[in-house]
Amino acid sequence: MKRAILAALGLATSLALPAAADDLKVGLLLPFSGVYAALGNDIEAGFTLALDEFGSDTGVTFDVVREDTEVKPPVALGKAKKLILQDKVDVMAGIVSSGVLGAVRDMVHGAGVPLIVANAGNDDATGASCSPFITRMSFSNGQVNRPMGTWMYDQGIRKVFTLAPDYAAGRQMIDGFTQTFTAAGGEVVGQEFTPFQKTQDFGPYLAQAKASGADAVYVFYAGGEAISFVKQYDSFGLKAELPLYGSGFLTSPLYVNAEGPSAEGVITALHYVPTIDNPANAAFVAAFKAKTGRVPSEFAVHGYDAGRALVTAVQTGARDRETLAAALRKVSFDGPRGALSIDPATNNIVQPIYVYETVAGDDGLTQKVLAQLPAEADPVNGCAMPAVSN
């Protein structure tokens, strides 16, 4: 509302405010239709909330141009070209799918347009394919899972069976976990990758897990696959005798209620849950619920922190593509997730990871935080980051 009013009063205030110099055009590239529309809507809600909350005293008007990627890399590339060449945006934010990020990466890098990644977790985006113009405010696939390997070993778990869908994110999530679990002394007694978005019956894989001699099962699934897997794991009778652990996307607040009682007792790790106990998160949860009527997910906080990162960069005086890209690499603040910063070696976020158990609450399923694990920077992973001048 405040941004709209400022825009509407632009002519009337032109003598007092250098409006043209202080307008910032922002391209928001998200899926607003298709399988990931709910994620896109949560990210947008968080992003606009942050601009309203933190940007109102900057003297800058944020003109947001929305484009729907449809979670289709060719479509997303066309929309990115439009934002860069036709709309002439100063900065872009969004991107849910790692495939979409891969499709637009060279266009963004070549044009020198800063992109704030608000979801896509592919390790390569801040590794071998890193760019000084791409800053990630969400997570990387390995980052979410590496701390869990050590933590589970410290809980006395020695043998694990792993499962994940057979695509880049699934393999990177499991690799992050197995690296630290085996380094601590644990043993992966079985590992399967299920056909992505094609597996409806997990029974054969669950039978393998049961027969493996594992102490626990560790998995990554998300969205509809997560719902199906959690329900089948429970109905297969495994939960009581073979505890289920995993990446926190397995029991995301966005869809955990669809999993119902089957999710109770499942322990996972993620960079954000709405029950994190700090003042910034309490304020964010209250504001997001007032705006949308729902509890924020990790996707909502991605958008919120992406918006705040943009405002923080603007507060340094950055106004054009080059200065915004340079300023975004230096962003740090205490947010709903805790203390956040950007590793200039990779442009990836550095953040704490939370281990949580899904439990029954007064208003449905909720998250009981069991541990906060230390923030660690990702390995450089092939990134050779060129400098961006201020």
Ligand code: BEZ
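Mind giving me the form predicted together with the ligand, seeing as the form predicted on its own was just shown?
There are no partners or other molecules in what follows, just the one chain.
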């Protein structure tokens, strides 16, 4: 009632009220503009679906305040400060870019606000900069790329040229792949990092790949950059000559149909594809399609599992920042991606990885699973989990 009166007076945003006992204020930090806007929208759709599906009988009202991080770390930091200090949220979820996660980490940790990471794979956030307040329900950059190094070597590929955008995620994803590919005996014969959010023409980099003597090209691109890259790779005439591999964000179901036939035959690896055959995924795909008219992407499942993790924490009785952070770290369930748990040493998710090929299906492009690689916890990467002090 008080909130309604304040809203009528136009004061609701400037005077934050403490939440009623069974209200939880949730800050959703996502890019709703910029190269990752579509990813942010899919994460939000998955998140709200989970709150509706799992949260309705908890007796808790989830009051979601959404903020647009764009793909700009300083903007995101300002929005995180607003959510924490002005809106006084109990918990935050979201973050797509590794650069943004790096920028908000100290603020989140210092304020002691639980953050459920619903995309950004920044290895440091569950490595050297880990925090009891940061729990990742998506993936880490190393986790989705390391298995492909070994798998590609086992397929007979010996020389690879790598490409990725020049920011934390691009560098960490390529590092993860390189570690296992070279450990197996493979050679990275060339590597380029393209200016992030600025590269329109990949031609000069594709020319280098062509001249490198590689057997294959391995890349990380996502969102609008993935669409441009896959199309240009094909129109440059490289597809037939040098097979294209990468982390599965390259051919996400979210935008693979915008890539069109250029994406056919590309082989990538990821922790989720909508064609995974298990009952939880069948139910999720049906519910997401009913809500949006589209098949869910990995981004949708991150949002969905982040929402489900929050509800699971609430079901243990957790209601404030500290108890929510503690409960989130213990979450485990069988979801659309298979069995999920949180590694207590790092707060990173443990999950299987799927190698898949993009193929033509009845309703456009689809994902043919070629291999399911076992779930592995990340190495601790320098994480000495700080104790919670109060």
